[in-house]
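Here you get one chain, nothing else, as structure tokens; it is the form predicted alone.
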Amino acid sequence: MPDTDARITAVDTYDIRFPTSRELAGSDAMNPDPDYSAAYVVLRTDEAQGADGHGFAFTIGRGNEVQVAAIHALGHHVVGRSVAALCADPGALYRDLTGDSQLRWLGPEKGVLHMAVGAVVNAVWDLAARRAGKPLWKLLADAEPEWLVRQADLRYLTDALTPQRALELLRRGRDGADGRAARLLATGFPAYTTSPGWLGYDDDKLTRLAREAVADGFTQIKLKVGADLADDIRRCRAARAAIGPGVKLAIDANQRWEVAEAVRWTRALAEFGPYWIEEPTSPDDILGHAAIRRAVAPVKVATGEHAANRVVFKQLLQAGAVDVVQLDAARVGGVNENLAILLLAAEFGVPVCPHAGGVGLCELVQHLAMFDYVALAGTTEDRAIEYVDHLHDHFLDPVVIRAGRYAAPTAPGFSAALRPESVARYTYPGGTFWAADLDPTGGRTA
């Protein structure tokens, strides 16, 4: 029986960094040398034999300490709070965090501070799901529509999506939900893989990994593009030859291009049948995305992993600027804001293919996509979750891929908890890996 008097006693933060730049994993035209990192937060409680809550913001190395500091700055809103009340209404804390009259100035609702809000809010949802004994996707799918509407942040969205319409969408989504949940548990959720396509990989490695992906059951792969057109033509030709005509090939420019350049470049790669062009220009340029979409059709335009908040998604959808919504579990203000983004996508009839990879993004975002399938959109048509095959072994409940599909998590929580030994090894700069790596003596003593 959960302790109704339990309180949050501490908000512990950790600067976790992995040296992925040394293998060029994660490399793209805008980010050639990322060290995948997590500003990791653990909500401690005084509940007897109770669970902690785990969350994080994803970064790519330098500056992760800034993200950790932003999470720390929010702690006074959390410590001392009733665990039962927090889990019954995560939205109350979300509103306190986004409404802090001084910290809000640093956004508002964007950037490092807003990502910190997301990390803390996601940790609350992890705690709530653990206390309920359910994986997060199931906690959300089982929730009453009225409660979910209260949790979703619909502020500034009512010109596109009213609370009443959100309630209608969620009530409609409950029809057949039990059957979809059973199918999800039996067959999983479609995935696509970016693992073959990092820009730093040579053609032989790209070809080998692309063939392996198809053999493993993936029906879509993604390549990073945007640094050099001649290289991109060569690499796309090699990828298409490796995967054949029946597998989708998406391309991702990671914000590299001007609008006109994006149109020219995408058209130059059209012979290889790209399914979508991802982040062709600045993530803030709504009208630029709309212009690109008109010009490159039938190639789809996908974006959203760097969209600062739900209002940007609203405008992308209102402007007809996007064919594929790529929400991110750790970029915006956590589950509460991502509920609003999922509802917006459902209202506009645009499929959601979440951004993943990084450190733990696959682990988190699978829950959001699976809830969307079971209890909102009701379909996996034109939908897939990104998958990148690294760093999963550092999590207590890592993703499982079978035949190109995500297996539905069954362990309680948000799948966000890192292994204690990984925290001890990769905390920067004092963890055992980094202490040895940064030691100018190489561990030698005089």
The other form holds:
Number of protein chains: 2
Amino acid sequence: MPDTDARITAVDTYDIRFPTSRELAGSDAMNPDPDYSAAYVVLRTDEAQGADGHGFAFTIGRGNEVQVAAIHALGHHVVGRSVAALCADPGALYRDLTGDSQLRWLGPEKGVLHMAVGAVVNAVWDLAARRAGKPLWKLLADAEPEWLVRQADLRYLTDALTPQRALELLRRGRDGADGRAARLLATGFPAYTTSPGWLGYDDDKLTRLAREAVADGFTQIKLKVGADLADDIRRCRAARAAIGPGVKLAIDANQRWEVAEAVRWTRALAEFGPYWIEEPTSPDDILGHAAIRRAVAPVKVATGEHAANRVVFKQLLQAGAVDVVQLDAARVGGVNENLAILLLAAEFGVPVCPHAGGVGLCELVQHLAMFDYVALAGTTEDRAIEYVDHLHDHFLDPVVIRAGRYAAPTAPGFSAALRPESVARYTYPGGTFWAADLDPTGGRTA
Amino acid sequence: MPDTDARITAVDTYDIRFPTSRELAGSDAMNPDPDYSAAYVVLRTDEAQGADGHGFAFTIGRGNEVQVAAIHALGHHVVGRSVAALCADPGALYRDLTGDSQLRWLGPEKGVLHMAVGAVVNAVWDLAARRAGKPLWKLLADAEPEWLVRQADLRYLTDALTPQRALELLRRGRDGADGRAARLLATGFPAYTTSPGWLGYDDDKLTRLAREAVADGFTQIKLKVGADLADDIRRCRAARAAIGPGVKLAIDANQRWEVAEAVRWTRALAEFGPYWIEEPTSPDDILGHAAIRRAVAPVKVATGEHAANRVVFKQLLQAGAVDVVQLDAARVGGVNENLAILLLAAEFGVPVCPHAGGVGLCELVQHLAMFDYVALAGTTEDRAIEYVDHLHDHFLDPVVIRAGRYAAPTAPGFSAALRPESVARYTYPGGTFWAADLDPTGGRTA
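Having seen the form predicted alone, could you give me the form predicted in complex with a further copy of the same chain?
The complete assembly is shown below, putting the previous chain first.
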């Protein structure tokens, strides 16, 4: 039975880095050598046998210590709070964190500080779901629409989505939710895979992995493009030959292009039938995405993994700049802001295909997509969650993929907890892996 | 004679905080109690009797340590570089800093990491101007247009401004530049003052300071609004009565409103003839600003101090969302990005009235506005630099205001260097002021 007097006693932070740059997994036109990293946060409580709350911001290596420092700067808002009150209303903490006027200046609502807010807020949702004994998607799907509207951050959105309209969307989403939850548990949620398409892979590896993806049941793969057009033509041709005409081929430029260049390059790849072009230019360029979308149709435009906050998503939708909303679980201010982004997408009738990969982004984002299916959008049509097959073993409750679909998680929480042995090994620079790697003697004893 | 072999030997960082919250100077509808702070950086060299390079990011208190950590994370790009090469081409370092793919993830190009880039890049420009023996505005005004175009960051802007067009604007700006430089040195650049209008001031203080501003020669003042409409009506009435009909009255909501609320509130204050409404809503809401501007004309719309980067400014101009571009010297990636923003404003024919105040923002931004006047826009019409009369004494080369105008700085550099005694006193938490203030014994000896 939960202790109603329990308090948060500590906000512990960890700088976790995985040496992924050594394998070129994750390489794209803008990010040649990422070391996938997590600025990891654990909320400790004084509840006997009580759960901790886990969350993280995802980074790609250098600067993860800055991200950790930002999470640390938020700690005073959390320590000492009532666990029961926090879990009953995560939005109260969310508003305190985003409303801290001095810290707000460092964004506002963008970049390092905002990702830190997301890490802490998501840790609270993890804690709340553990205490409720439910996976987060189910906690959200079971929640009262009135409560969800209060949790969603609708500030600066009311010209596109009023609280009253959000409530209508959530009430509509409840129709048939029980049946969809049962189907989700039985058959999972569609996935697509980026694993074949990293820019650092040669054509043989790309072809082999693309064939394996289709054999594994995926109906969409994604290729990184944007470094060299001749290479991209060759790689898209190889990928299309490997997967055949019936499987979707998405392409991803990772912000590489100017607006006109994005149009030219995408058109040059059109013969291979790309399903969408992802991040064609600066993630801040709403009007640029709108111009690209008008010019490259019927190729769809997808973006969102680097959209700083809900106000950017609002405008992408208002401007008709996107066909696919790629929300990210760890870039914006956590579940409270992502509820608003899901509501915006529902209001505009645009499908959400979340960004994942990295460290633990698959683990987090599946909960948001599954809530959206069960209790908001009500469909998986034109929807799929990105899947990348690395670093899952470091999580206590890793994602499970069967026949190209995410199995619905059933363990309580937000699937955000890292294995203690992974924390011990990959903490930077003092964990056992990095201490040996950084040791000038090469780890040899003197 | 400069040492052509000199290198950068250190990137020293300082967490400087001034206890401004104790006086309510700087209070507005979103920022009730700022402690104006600087994440201050000094580039050291091994040049005998050589100058250091000074720069900073401005914050308002808590989190300044995160900003310092971000500057520290950039240091490895700078240490060991040739001082002569760095000063001959600051853009090369700018591209290395913004192109560090791992650090870029933390923005991209926004928030804490991007402000850190700005601090370091501005320190390089300070160093370059000191070595050239010129104030920065003059170094820029004397530079070849071809070189300036290469320094300006035009990435993601070419749908609005090509390098060729930027070159034309800079060449056009040179016509008559010598005469304008002479006039600038003789008569300075127009200023407006925010000092009377802080939200924490009572009506008597507001009225007294507004009258003093007019007596001091200012032709525009600014009032903070947005917390309470009845208060704002009373305060605007008092301010208009104090300054008379011929002085401009700007109002500033500091992002307080939803789009529809901004329209209603601004219209409710229209009888007092506001010149512009500043930051009516989220600084990320380009389309929102455009809607507000259409609805509140002839009141102008001004924004920019929290615009994350040049891509946001591009869209504000493309969307017809602003009448006044309020660039900030320390929010974006330094001089290289601000050159692009000045060029965009010139291309769209929109005046630049820089944001200032805080710590040292007046000192920095005067150089950009004066370059714009002398060698780009070519006019001071509809242009004024914000002025706030606090914290200047902490700078070695503080701004000088005469008859409501900024006197052109003549000392070499970017006016960014703090007095050593101010650094010693206000370094947080170890400086003499904070050590005594934070001492639980109240500074009494045991």
